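Just the one chain here, the form predicted on its own, laid out as structure tokens.
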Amino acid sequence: MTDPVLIDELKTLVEPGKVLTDAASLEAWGKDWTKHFPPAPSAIVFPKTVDQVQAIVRWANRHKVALVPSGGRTGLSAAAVAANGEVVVSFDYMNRILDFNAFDRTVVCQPGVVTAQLQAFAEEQGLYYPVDFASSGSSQIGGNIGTNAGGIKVIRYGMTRNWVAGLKVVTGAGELLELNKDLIKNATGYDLRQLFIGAEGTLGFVVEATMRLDRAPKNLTAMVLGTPDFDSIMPVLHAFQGKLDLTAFEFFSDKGLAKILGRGDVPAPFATDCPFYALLEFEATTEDVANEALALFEHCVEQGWVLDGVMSQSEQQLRNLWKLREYLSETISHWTPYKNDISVTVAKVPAFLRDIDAIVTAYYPDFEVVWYGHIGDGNLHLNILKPEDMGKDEFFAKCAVVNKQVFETVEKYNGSISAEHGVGMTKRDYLAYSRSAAEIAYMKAVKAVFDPNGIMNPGKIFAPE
């Protein structure tokens, strides 16, 4: 789309300056993390109100122009991508906290609400914002909500539909409903609410978003433990999750560790060399929790499923040992890597990771592969690094070779082929390995109901027909 005269209508739906169609801002919020299609839109349109956005909504009805959502473009499927002339609707100055309601603590935000902004919020109220992940210093409230991001505190908090309240949506025929009216129990026939949590924009947009908050955690204290082989950590998490309540356990393979330290910016955790290592994290509510976890860590020990260990002392300690684990996105983004955001059930995964390693090993005997991952809720990240001597395209080629014998092994373990990154583009051919073709054909249908015209960014989570 690119007629100029749609462009002067949309400039009339927004405050002035909000239509941008410059070679660098079309690049700029037409994509998101992933590097698989380049971006091609049209325009990007910065609404500020919940009118502006029906309005924008409504004349792409007018003319049949599709719209892509964009909020902190930190996804990783492609579903912000707009790679085929669609308008980007940004919501960077929806962004404001509206209300709070300390005795029902939640909080009312608009979609561009920073996920570390209501973090902070939080804490300023004596509470406590759990979905946490890399990027929490950049993605939006309305993405989070459009992927129902996970994270690293699923194992105790679950994912972002635990902690949505109600929602203002504007659907794909431009109108605007509130759903749930942050009831806590409401029987009243469909829930809707959850329709649009994790539909990735496809139905409508999210225009406003009331979030439940928690107590805030207390003496939060992390251990990270060495171990001979994956084997060991799960007999690991099941020794600590018989005896404490933890808030995270996470798994990272000694080549992730080996990419964090060439950072130069973090410490090892010990100086034993170990395949792989657990980090799991707890309330040190009383000197008697901690010294259960030390006792689980010797138990661990004399069983031979751990090989060293450290417990955090302090706040920065804490931190210092989170970053083994939280910089492992970031810091492996220099190899362009092939990622997959896979899950099963969690008893089933240490049979289904060595299925899968063995296939990529296979496949790709000279590629470097980076394990880490939600071990405590079943969600792994498989990441192949790119050669550096090997252009971007060859290399997501030669990985996509792999895509089907790797999802029919989800699909044989009953897994999902997106565990908390959406489907977008990316995954979007693969849909059938995790949902059956009635589910699919029953989706499609409910697109159908709430974008009549096909609008709301199109190609996405369906293959086009």
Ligand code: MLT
The other form holds:
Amino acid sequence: MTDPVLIDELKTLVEPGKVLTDAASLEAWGKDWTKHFPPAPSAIVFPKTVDQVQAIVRWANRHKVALVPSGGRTGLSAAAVAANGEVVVSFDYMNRILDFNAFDRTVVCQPGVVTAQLQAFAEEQGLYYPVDFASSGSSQIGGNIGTNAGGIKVIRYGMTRNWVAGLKVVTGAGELLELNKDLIKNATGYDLRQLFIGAEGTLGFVVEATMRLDRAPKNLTAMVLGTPDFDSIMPVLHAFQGKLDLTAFEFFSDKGLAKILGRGDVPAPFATDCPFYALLEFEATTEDVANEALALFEHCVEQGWVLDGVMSQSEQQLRNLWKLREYLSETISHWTPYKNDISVTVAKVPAFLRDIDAIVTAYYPDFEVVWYGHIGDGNLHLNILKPEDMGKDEFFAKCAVVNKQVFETVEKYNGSISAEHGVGMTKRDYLAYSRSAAEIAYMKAVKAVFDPNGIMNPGKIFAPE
Ligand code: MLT
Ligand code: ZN
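We have the form predicted on its own; now please give the form predicted in complex with ligand MLT.
The complete assembly is shown below, putting the previous chain first.
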């Protein structure tokens, strides 16, 4: 734990009352949505300015105190968990939109701006911030950048990385850098901005971000299609992608749907029970586009790839269909799921899923397994649900036994052990299944350049040595 004398010194760097050490605050800000590691921070500090962030980082360097960045705390890899007496730096009070440029379609955000706040701001300007996911009501832009957040629209718009025009960061050495100056074209050597995106706060803190906006989509329309087996989802994707510009192509299993319907507040898409469901979305800009989608649906039924389906006819129906997918993560959190977030190239998905499913079924015959994910991006979420009568630690230990087989399969398919949730602490011991030894050595060398004293979120991405 950090010496109380040092915490008193920390208090002089920020506004009065902006360092908390009471048990409830340590518990609340010391963790993200993961439940693997009990939080144990020394203090929570809330800077309000870039100068204060710099002062905190310099203080941490002087006294060799580890810092953990904290945003909306919705992360799923324990990258924002302070489990070892670190000081948590929360960006909750750096939450303003500072500027908007209509010509460049850019918005300058403090790191604590909530994703939904940016989305709403974009809408007020008649524009669109396209990175979206179920936790957008709480997640913050700084955290999204730290994890290069993906979500449900990646098939069309890409990850957070695609929307970052420029960054201001305070490095682990306490220096303020302006990266890329919000330029579209800038061929002046290494793009350090990209290094900080997805770095999970291990190189420094994002203290300002210029985010790009896009034109607003027109008449978004969703379809939910039930398929007789997983393999049928792929030709459906291929058929629709060949004719329509999809804004989403998601999937979930019957077990996932059962959990959603069990809530009692979301209508079933249709009466036919199917083992798997695809949710796709497109802009029905004209009647021809909507008719094309219906023709594709009929073709898929004729081919035997689809058993039943529905297309949204109103905004309300669109929202209800999305609830089937978007509510999954929160709904199954009741069962303390053991989560895997794995990816391969799209063409490999069916064989990959079959192999992983065989491993999981063999090892966990008694556990409930819920599959869902961003199938159009090759990203599968494998969720193993904890039986009600089993302790959390026993359950996680049992699940971890199978990690070796799951990650060996990921490696065999040249995939990723973390597609979008990040490495944090939950996946750090498995990094070598996705990155070569030489690559990891270069990554560590990069960290040492920006964070010479190793104070920035230590123990995340890389296991402690
Ligand atoms: C999702 O796709 O719903 C999110 O990545 C969260 C999750 O996997 O639970
Ligand atoms: Zn996801």
